[in-house]
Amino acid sequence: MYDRIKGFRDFYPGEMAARRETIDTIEDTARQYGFREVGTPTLERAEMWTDKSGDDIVEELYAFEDQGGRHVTLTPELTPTVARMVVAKQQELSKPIKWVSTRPFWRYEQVQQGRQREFYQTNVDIFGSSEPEADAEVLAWAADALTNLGLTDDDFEFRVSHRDILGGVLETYEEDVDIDEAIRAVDKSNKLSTAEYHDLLVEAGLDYDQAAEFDDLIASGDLDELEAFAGTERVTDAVSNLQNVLDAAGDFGVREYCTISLETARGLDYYTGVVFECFDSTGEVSRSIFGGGRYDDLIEQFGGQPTPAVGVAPGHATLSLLCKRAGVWPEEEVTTDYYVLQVGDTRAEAARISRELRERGHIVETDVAGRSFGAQLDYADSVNTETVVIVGEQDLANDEVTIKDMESGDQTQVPVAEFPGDLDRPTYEDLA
């Protein structure tokens, strides 16, 4: 017996129908925002990340030299295959360009809850747009496609940042500050002990008088604090965007989730600007459900035209812990509408119904097994049927078929040839 591989998961027919409705959800959330669907390679050149992040992040890539002697991998994340069809494209696509893809991922790391090897993420990105409203617009469907999924403002925060405003003022400490490696540091913050985040700091290049007196600065959350310490013209415009951001939140309807929280950062070095993460309004869980943010610079990076750029990408596996533990994940079962069940030799005639019910849009089966009365009875109570249209053939001998609703167990019967007749879903109730 084979089993499965640590870090990949099997999804059956009950989960999967509850995935695909919240996956369908978040969609058509996009789709209403003007968001166009796009499909993306399995496999991307290894380069695309070793490039940026060096050789040693081949040891969190499923990487592998191909049969042409290429060094690829499966790809660990959406923004550099979108940002390389930018470049390829990038004079005939109208600006700004507003794309969704969802799709599975792979990265080699440990696995814990909500973090696999394979995962699934709805990325949604605007290129083309440095305005504030294209950062609000992307926090506006964060916030549409959770509530549409039923969660409330009670359930789920936006923790809101700036780069710059974080850059900036690391910049007034001296001038050998690794400030990459301090924004990381900002962001493992909430899951090391003071002591640990000072220590990051510190090999980072400030001293430990410095880290913790731009510990004290960022977890004030004070902007005016913030501009008047920096006393620089970066952090002064980065508080202005970031304010400029959470106004026009506030007009699309969305700044009540929305928290100014200098403490996130996001790990990624390709983000430039106004960054934020989704997390659990009550704690139980623990991590963040998901990030997004400005990555101005990746574009011309990929060599194209400078592009602003902004996107966020919902993990489908930390979603689906806040829905579960708000009480909005849908039912993990499988419906149908109609079992058009067999006896004897009807099968044209079932057929037939079949068909026709199919053709009105319904989930319909039929006896594909030669099973018995009873078992076929069985089987369409094992798949939650609401409908059970029995074709026997002493039924047809008097031109009728049996309808009957499963949830009661009452039946009737109806004339062959008027069923399904003119009703888009006809039930027992409308012909009893």
Second form
2 protein chains.
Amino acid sequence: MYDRIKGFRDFYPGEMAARRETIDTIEDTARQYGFREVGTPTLERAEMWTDKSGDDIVEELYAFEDQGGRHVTLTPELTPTVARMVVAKQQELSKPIKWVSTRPFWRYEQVQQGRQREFYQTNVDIFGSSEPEADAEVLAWAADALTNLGLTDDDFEFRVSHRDILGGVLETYEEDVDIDEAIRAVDKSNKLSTAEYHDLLVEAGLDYDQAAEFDDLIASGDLDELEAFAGTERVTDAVSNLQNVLDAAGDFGVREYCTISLETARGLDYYTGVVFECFDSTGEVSRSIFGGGRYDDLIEQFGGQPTPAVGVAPGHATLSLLCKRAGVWPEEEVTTDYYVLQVGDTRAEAARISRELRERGHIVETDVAGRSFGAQLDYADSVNTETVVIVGEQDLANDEVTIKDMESGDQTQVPVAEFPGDLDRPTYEDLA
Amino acid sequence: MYDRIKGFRDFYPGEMAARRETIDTIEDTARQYGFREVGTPTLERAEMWTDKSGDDIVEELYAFEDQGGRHVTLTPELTPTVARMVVAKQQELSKPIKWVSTRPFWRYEQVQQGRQREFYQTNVDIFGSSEPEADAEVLAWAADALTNLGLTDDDFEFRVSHRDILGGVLETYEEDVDIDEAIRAVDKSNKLSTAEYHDLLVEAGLDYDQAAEFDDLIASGDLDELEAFAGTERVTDAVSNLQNVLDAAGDFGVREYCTISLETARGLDYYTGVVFECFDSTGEVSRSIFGGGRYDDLIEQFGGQPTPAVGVAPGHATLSLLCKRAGVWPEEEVTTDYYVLQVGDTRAEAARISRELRERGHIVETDVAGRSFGAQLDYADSVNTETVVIVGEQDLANDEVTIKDMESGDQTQVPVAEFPGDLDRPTYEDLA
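Could you present the same protein in the form predicted together with a further copy of the same chain, rather than the form predicted on its own shown above?
Then the entire complex follows, led off by the chain already shown.
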């Protein structure tokens, strides 16, 4: 009768179990790095995005007027929100500030594989350090999260670049180049033909010869050549910063995942320093899995004290495509430790056994629908039960219950007073 | 520069740590009962609420038209969404269907203590059983979740009622009584004066004598008297069903938390059978902590096969008020197992130690901001570090590191090759 809205997903238990396992791994890795969870609102003032126009993101907002006449929007990303939160408590927060959170975001985009209008990300950010170690820690967390999911250096690579190399080279042209627009052209370049790419660079203010020259320079990735070409402190500093970040990544054990790739630019205007994107090494997942980078000016733009910042936000939809491609996506199924099956009026005893097993932390179901022996056993099978505890009236008359292993079908009887007994997780194997 | 929207909260790490601990306890309890996590969309068709008008909820919707011209709303509750999901896969899902999820919802209400416009709930529902055991299992889960949070029967009570007792008594009046409206009056009665309450009952179709009589009958809570007064099968069946649910709650070990209270009605129209609300036993938190009940008709109304259902949804804001009142709310602070402090150029060794400690699952921070010894120690203190590992150039020249206990201030030196060594969680105590 009612249909789901296009671009919004329902996650049923099997798929959700796989997603939860993945999210837990990613968040546990962040926790081990000392990133602290924050909780953030779904709605913000739309002006947080519309004041600074230009990004595609503005056209994709789920914005509306609330009942109080506020111009609000479902948040399309987290970065402006955490920047606002840092500004609000700048004096009290001890630095560096290291935050993590997992939640949905919303953009009115074309729906396609790996891209819904409601999408989930885990955001990780460090505020208050301009040192290369902060950029490298963000890279290290991302790499550890992926390897903890079972991925290896055969599966993914981080393509690392620096906004000031791109911007510094662009500003050496005498013409009035719109640098943000040119960088957005670089960001889109791998989806465009060379002619289309050069057209965008020309729209941004270069002439065609310069566009071709710039394209060659960036594509070469030769940092020495870029430094020499620009001959400015800005580019020299940026090259040095990029190399320092990669050196720190080396100490942190994740240099092997990083490749210099100056064509990686990131679409958002607020990035200022090192930027990077994660790609499937096999190319089978053709789009960027996720990205991040340094955004040193945003806090000040939001009215705070100048505060350097760097962050990354793995999106769970593209990440699941990578994990599936690599064969490390968890089984999409629920599991159950015990099903306590009732035959006749044995509810009280079944409840006692269920309660004791749950107190040990196990997943335990019992009948709440008045179903037959066969129907209960089918249900137990459908939720992948390991052990069925059959509590029958006749067995109970003999002070016994039956323990059935669902994989083998083997079963044995044990004294009811001894189940679950002293074992933490008694199975057929333990009791037979 | 940008402000937070009224009724929307930012949760900083200390408060978020306490909330996360609470949510984990509640969800773990649900998992042990075999409730399976589902993921659900933030937006739904607004018609899912507006088609069935009457509830206050309709006036509080964050509804708007999306870029595709759809009339959508931020969901004010989960029940219609899970009902839609059950209808969409009714054939495939094995029953009973037992689902859980924790997420925010939105209502444009007056903001007050314990009530924001964005609020979090953990929803637990069972579909496909009309048996009293299903209602009782929902009560048992709720009680277990609360006692696992550290609450006791001195802290909370479940006031249990039955919609068919209220509706069955109301339909015995000859007049054309709007039963939904009268039940909404009962739901509001404890916030109203007697006169105001009776006015609402009169608006629903009773006369003033009948309103007073009905009020007395319901307030008495005398089930025998109610059965005799109504003299209908509907009321007799409802009384019997309520008693069966309480009997099952007895077997499930949670009868002691339940009180019969027919003035508990729940505001939403879709409830059909047993309904209940959780209250602070001391009355210090004056409003209902959360509520739930049976809604057997909703799936069919949504176009599905007739499917009985029962659920409950603890809200985290009111729950935190109860936990704080009872003194069981977790400490609002972050914790850190190790801070690896660098003195001089010891980044590589500090990174090695950090990595090995993280691999054992610990929360480990190290300097990423190029800070002084004192600044690092202050930071380690601010994040409640248990053990500081000082990696100094001079110590390293002697192949040693210093292990400092942050509570006592005691410290000792150990060979760097032996740290972290074979201990899972080496502390000053272990090494001194």
